[in-house]
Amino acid sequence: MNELIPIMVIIPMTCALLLSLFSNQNKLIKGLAFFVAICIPIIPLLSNYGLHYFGGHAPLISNLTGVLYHPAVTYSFQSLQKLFIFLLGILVFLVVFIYINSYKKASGPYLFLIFMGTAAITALMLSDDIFHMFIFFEIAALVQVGIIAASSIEDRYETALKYMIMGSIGGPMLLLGIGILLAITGSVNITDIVYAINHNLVSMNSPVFLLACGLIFFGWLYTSGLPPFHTIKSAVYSKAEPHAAALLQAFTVITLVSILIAMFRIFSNLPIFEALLVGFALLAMILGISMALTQNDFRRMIGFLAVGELGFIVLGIGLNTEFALTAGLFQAINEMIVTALLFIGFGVVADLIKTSDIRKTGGLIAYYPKLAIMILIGGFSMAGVPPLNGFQSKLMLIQASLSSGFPEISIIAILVSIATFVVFVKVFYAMFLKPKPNDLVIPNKKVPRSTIFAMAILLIMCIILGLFPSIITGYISGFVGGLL
C-alpha cells in the first residue's frame, strides 16, 4: 500500500482542525495555512500510483469463486486523481495566498472551511467506496454553505439557506440510491458492484436497479449544479468572495467528475444512461448560455456560464468513446482553471467599484488595464478562442461528436461557444471600454498584488495548456484506457 495516498486527505483535515483550535493566533494560523497550502499540491506529485486499504484490510478472496472482495474503504490513486488533486492543490494555494494577503487578521473558522472542503473533495476523488463518497460530499456541501455565509455580499444568508434546502432533497435521494445498490449487490465498494453487474449477479433490467440509477442520477444533478439546480448553483458562486467562488467551482467540477465516473462504471451498460448524460449536458449548455445572456450582474453571468461549461464535460462522458472521454475530462481541467481566473477577476472588480451591475460600469480599462487584459484572455479561453486551452478541449469535443455520428451536437457546441464569446464581448465593453458613467466613483485603490499574481499563474496555465495540450491529455488517456 502507498501510505502517501491517505495523507492527501489527512493533512488538510488536520490543518483545518488546528486552524479552528488556534483561531485567535493570527500569525500562527496564517503561517500554518500558507505552509500546508504549499504542501497540498506537492504530495500527489510525490505519491506513486496504487491502492490504499484503510485498517490494512486487503481484499479477501472467496474460496468458492476466487473473486476479490473489498471489506475496507479503498482509495485508488491513478493518473486522473493525480492530475485533479494536484490542480486542486494549486488553486487552494492561490486562494489562501490571496486571502492571507488581503486581510490583516485571518479568520480561523474561514480557513477551517477552506481546508476541510479541500480534504472532503480530495477524499471524494480518491474513494472507490460510493457510500464513503456520499459522506464526504455532504461534508463538502456544508463547507460550501459556510463559505457563502462567511462572505460579505448581500443576501448571502438567503442563498446559503436555499442551497441547504435543496440539499435536503438531493442528498437523501442520492443516499437512497446508494442504499438500494447495497441491498441488491451486498457491497458499497464500486469495484465489487461492477463485478456483480458484469457477472450477471444483478439484473440490470430489474425495476429496483433502474430505481437506484434514477435516484443516484438525480442526486448527482444536485451535487453538480446541473438543471434543474442550475439557478441555485449560479447564485452560490455570486454570493461568495471572489477567491472563494473560484474554489467552490473547483469543488463542483471535481464532485461532478468523481460521482460521474462512479456512475459510468456502474450504469454505463444501461442504454438509457448515455442518452440521459447527453440530454442533460445539452440542456445545461443551452440554459447556461441563455440565462447568461439575460444577466446584467456580471457575477451571476459568470455563474451561469460556469454551469453551462459543465455541460461540455458531461457531453464528453456521455458520448462514451475513448477520445470523447479524454476530451470531456480535459474540459474539466480547463473549466477549473479558466473559471477560477474569471471569478477572481470579476470579483475583484466588483469589490473595487462596489457594484456588479454592468449598466453602472464603464471606462475601467484606464484604471485597471492589466486586470482588463487578463479577464479578456480568460473570457476568450472559456469561449474557445485559439490558441488557448478552452479551444483545445472544445475542438476535441466537437471532433468526438462528429466521429460518433452526431453532427447536430457539434453544431450546438459551436453555437454555444459563439454565444459565450458574444457574452464576454458585451460584458467587457460595458465594464472596460464604454464611457465611464458620471455617477460611478472609482476609488484610488490598486488591484492587490496577490490577486494579480494568482490570475497571472492561471493565465499562464491557460496559454501553456492551449499550446501543449498533450501535457494533460496524456495523463487522461492512460486513465480512460483502463476505464473502458
Second form
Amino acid sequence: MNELIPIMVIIPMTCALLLSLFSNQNKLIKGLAFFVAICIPIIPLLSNYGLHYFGGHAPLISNLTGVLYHPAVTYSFQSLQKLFIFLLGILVFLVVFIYINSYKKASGPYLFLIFMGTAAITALMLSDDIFHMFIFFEIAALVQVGIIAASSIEDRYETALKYMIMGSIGGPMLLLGIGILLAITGSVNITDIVYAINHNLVSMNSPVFLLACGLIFFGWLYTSGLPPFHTIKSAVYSKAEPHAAALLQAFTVITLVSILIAMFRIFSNLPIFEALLVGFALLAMILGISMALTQNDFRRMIGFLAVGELGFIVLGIGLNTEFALTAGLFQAINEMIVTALLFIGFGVVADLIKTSDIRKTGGLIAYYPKLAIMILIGGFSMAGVPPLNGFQSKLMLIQASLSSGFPEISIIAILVSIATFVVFVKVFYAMFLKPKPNDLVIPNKKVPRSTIFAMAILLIMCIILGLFPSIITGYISGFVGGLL
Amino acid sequence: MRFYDKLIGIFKSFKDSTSNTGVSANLTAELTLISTLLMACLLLRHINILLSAVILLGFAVVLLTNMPLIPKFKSEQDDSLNKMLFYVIITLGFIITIMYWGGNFV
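After the form predicted alone, can we look at the form predicted in complex with its partner chain?
Up next: the whole complex, starting with the chain shown before.
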C-alpha cells in the first residue's frame, strides 16, 4: 500500500493541529494523542516499499536529452526508512504514554510540538527533495526550541534563544548551499542531482560545486549537533523534560542520518568529503567524551555523551564501505534506544530529588533499586559492554575501520568506549552507591509506573538487539547495497 | 617559578573537582584527550608520513607542555554565546577553505 507513505507524515501533522485546536478538552486530547501514538509505529509496518509523487506528477523523460527528471516532491520509502520511522514511532508512543500519565491536565500546545516534530522528522527521512528536507528541518528546529521553552528547568529560555541564534547561522548556510546546488544542476531532487553529477553534466572540480558542498556540510553540522555545535546541543538536551530529551535526541539522530545520506549520495565522489566526515566524527567523539567526564550535572553529562556517540555514526558513513555503512546506521538505531533510556532514567531521578548535581546525590540505590539497575544496564550498553546492542555496533565499527586500513581509528574508538564506561562508573557511584549526603531530601514518591514501563521496553530492545543484531542489520545492509 | 608553585597552580586550576571521583574523571579526561588527539594525528600518514611525524611530535610537545589541558579546554567550551559563535565562525571558515582550495587532493 504505497498510499500509506504520505500518511506517515499527514497523520501526526493533522493530529498536532487537532490537539492544538481542542487544547481545552483534556480527555479528548489525551485520548487522541494516545490513539495516534499507537498508530504511528504501525503505519510503516503496513506500508509497501516504493515511491510517492506528490500531486501525481510522475517522473518525465526529456524529449531532447532522454534524461529522466522528477517534477514532483518525491517520497522514497525503503527498508532504512521503515526501520527509523518505526523506531521513532515507538519512542513517540513511549514519550506520549509517560506524558499523559504524569500530568493530570495535558497541554495541547505541548503535544502539538511533539507530533509536529514527529511529522517533520518523518518527512525528512522520507524526502528525496533536498529543499523539502530543509523546510522540514527548520520546522523540527522550531519545535525543538518550543519543547525546551516549555520545560520547567532553570535557564531554559536562555538555552532556547541560544539555539535559535546558532540556527540563524547554520540554517541560512544550509539553504545557501542548496540554492547553489539548484543553480548549477537545475533541480532540488536528489536523484536528479546525482544523475547530473554522475553523467558529467556538472563539474565536480568547479569551485562553486565545492562551495555548495562546504556550505551544506556546515549546515549539516548544525542540524546534527556535531562540533562546533556540540555545546549548545548538549545544553538543549539537558534543559528539556526527561521524556522530551529522549525524543529530541531521536530527532537529532534521524536528522543527522537523513541529511548525511543525501549528502553521501551527492558528494561521495569528492575525496575530501569522506576525510571531512571522519575528521568531524573523531572530533565529536573526543570532545563529547572529554566534556562528559568533566561535568558534575548528570543530565549534561548524558547530553555530551549523546553528542559523542553521534561521532560513531558519522565514522561508519565516512569509512565508506558496505560493512562500515551498515555498522554506522546500526549504531544510529542503538543510540536512539540507549540514549532515550538514559535520558528518561536520569531525568526521572532529577525530577524526584530536585537536583542533577552529582556532588549533592548519593545512596539512591536503597530508594530506587529497579531504576538503578536499568540505568546501569543502559550505561553498559552505551559503553559497549557485551552482549548489549552498543557492543555489537561498536565492534562492527572497529572491525570496519581495521579492514579499511585505519587501525588508529579503531584505537580511538576503543579509548572513547573505555572513557564512556568511566563516565558511567563515576555517575553511578555518585548517584547510587556513595553514602547519602545529610542534606539530600528523598521525597516519599515512587518512580511513576509509566516511566518504568517505558524504560523496560527500551531495555528489552537493547538486550534483544545485542543478542540478535541481524534483526536490524539485515534491513540496513539491504538499503546500503542499493546506496553504494 | 619554582616547581612547588607550579604544582599548587595546577591544583588550584581544578576548582570544582576536589572529590576523588572528580579528580579521577578529570585525569581520565586529560589522558583520553591527549592520547586520542595524538592517535588522530597519526592518521595524517595517509597523506604524507613525514608530515604525520612532524605534526605528531609538534602536537605532543604542545599538549604535554600545556598540561593540565582540561580546565582550559572546559572554559573554552562553556555555555558562553560569544565562545560558541567564535568557534562556529572559525569552523565555517575552515570548511570553506578546505573545500575551496583543497577540494580534490585528499
